[in-house]
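First, one chain by itself: the form predicted on its own, in structure tokens.
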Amino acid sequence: MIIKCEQCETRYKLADELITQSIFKVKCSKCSNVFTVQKPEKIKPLDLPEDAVLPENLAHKIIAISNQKGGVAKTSTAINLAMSLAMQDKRVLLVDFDMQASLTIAMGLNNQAKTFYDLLHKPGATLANVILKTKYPNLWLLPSGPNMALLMKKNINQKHFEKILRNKLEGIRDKIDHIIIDTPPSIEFFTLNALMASDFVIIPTQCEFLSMHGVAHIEEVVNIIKQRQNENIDYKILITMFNQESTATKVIYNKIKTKYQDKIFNTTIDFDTKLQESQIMNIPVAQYDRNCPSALQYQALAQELTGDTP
């Protein structure tokens, strides 16, 4: 288990077999800061009942979270939107389709879990033993790990390589309300697969120039997919890490609203220290502090996405 001091950000590796309590305090040997750590619970294999058939016409069934720029809260949005939807009694599958495995780590797993690579290239691997049930009700995870780099190398030259994720998800889509796919900060093998598998794209962005540049690239790719592949895919922009006190942030936000108009979510995600703290604890923010600003905002985003009322 990897832990990190929230004060000096020093990382430590603890042997799992030596941890006897689910919640415990540790003292950083570098800065002497005392902080609380929660031991991740073991995650169980997929346990959806065979008769868990859901409506095929559910809006925004498969959602990619994507922006070419990093550091815009893609992984945070994937986790916390999924948690918020699960709290609405939606069955939600998180797919970590980034070989850096940030989402998998953020959910408290090490990088030894089975991945999409195993599903595609290991004999006998099935969705049922690759997808894991998290400790949170209604929430499942398809992890990532180091062997995902081999996935790209082995399949990049294959015909229709951009549809391998889509083809595999067909086996689970009738048993899940929403599938949310986390992507890397680039437009290549993994992101193209995520976009081709999705019917909706959320593009998180800060109110800054470089992040807006990333939005334009994802928008262009989505439009190309719609035109050339005749796919039913749409997108909206989500403003993240919004600083209510910054005049520059507000100016850029107004420019984004003017340019994209109805392609922006009404909900914005504010900069929130509680969200940062929840990331250190490897838990969704709604489980860390259900009434903090970012938790309430991700719940509002889930309601806006589905059209459900609180």
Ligand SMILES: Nc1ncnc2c1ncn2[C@@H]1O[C@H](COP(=O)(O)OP(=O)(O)O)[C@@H](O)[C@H]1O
Given for the second form:
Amino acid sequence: MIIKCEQCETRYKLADELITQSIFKVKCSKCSNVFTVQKPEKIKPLDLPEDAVLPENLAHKIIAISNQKGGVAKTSTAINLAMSLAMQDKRVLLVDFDMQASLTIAMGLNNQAKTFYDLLHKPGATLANVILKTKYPNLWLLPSGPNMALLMKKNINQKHFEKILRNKLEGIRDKIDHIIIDTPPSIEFFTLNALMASDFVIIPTQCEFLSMHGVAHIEEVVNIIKQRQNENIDYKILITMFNQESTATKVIYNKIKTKYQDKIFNTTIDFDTKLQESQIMNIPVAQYDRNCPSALQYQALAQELTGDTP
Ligand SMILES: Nc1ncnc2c1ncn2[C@@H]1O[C@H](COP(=O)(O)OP(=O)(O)O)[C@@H](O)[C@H]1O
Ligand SMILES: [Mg+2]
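Could you please show the structure of the form predicted together with the ligand, as a counterpart to the form predicted on its own just displayed?
Now the complete complex, all chains and molecules, led by this one.
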């Protein structure tokens, strides 16, 4: 394992057999700084049996989480919905399709990850050796990382560049119950690829005045894609970071409800400091506190989505 002093940036190579603890302290022999090192988690490649063919729920098989507005809980929803589905015995693949790699970082798997870019452009890379098995049962991750920035540059001039993700996911569709794709806060190469690959789009939004315009915009994009390219795609809006105490929030919630009616999930996700704490620890909220409001609400969302009763 390679470690780097945080102060003087000197790099050292540590033999794996010398590392006996998952977190330990090291003193830099150059500048005497003492710093903490965390051993990278042992990660396994995809270990689905070759012949596993799972029951299909085509309507919600591949789900993009999308809104061109940042900070509306796309990444939080991707992680916590995926974890909730996995806890309900569904096999779930999370796809981090945002070059910021927030989802991969939030899962604590950014250190040694290969990415979708490697899958497409590195000889010998396959879905099985790029997808990581997370430490949670039923949950896998196709990571993002810095080289994802090159993906658009390399492929934007290709014919059907918008179907790159869809074509690759064909290789795993039959082995997994749900694929959940996190997208960036813009509508371009990455988001178009995610929408083209998906059967369903979750549009997270806060109950704020300007958010309604953002929802209208992404709704329009989904409708264009439905008319021209991907006729089976459908969507619903998810209210996130809901503040039960705020009158303004309730007024806007009623406006959104009147406008979108059955295009809104019955489940809303409350503003919950437990969710923020869980992200500091790099773990999904249901693993941090199974009974806190947002953990219960993401479980309810998973049930609403799949039609399963608790
Ligand atoms: N239910 C929630 N309660 C409190 N904070 C939340 C909740 N959902 C998300 N957040 C916080 O909001 C911020 C933006 O969330 P994130 O999922 O990164 O949004 P996006 O992916 O849309 O940019 C993060 O700091 C996250 O911790
Ligand atoms: Mg995000």
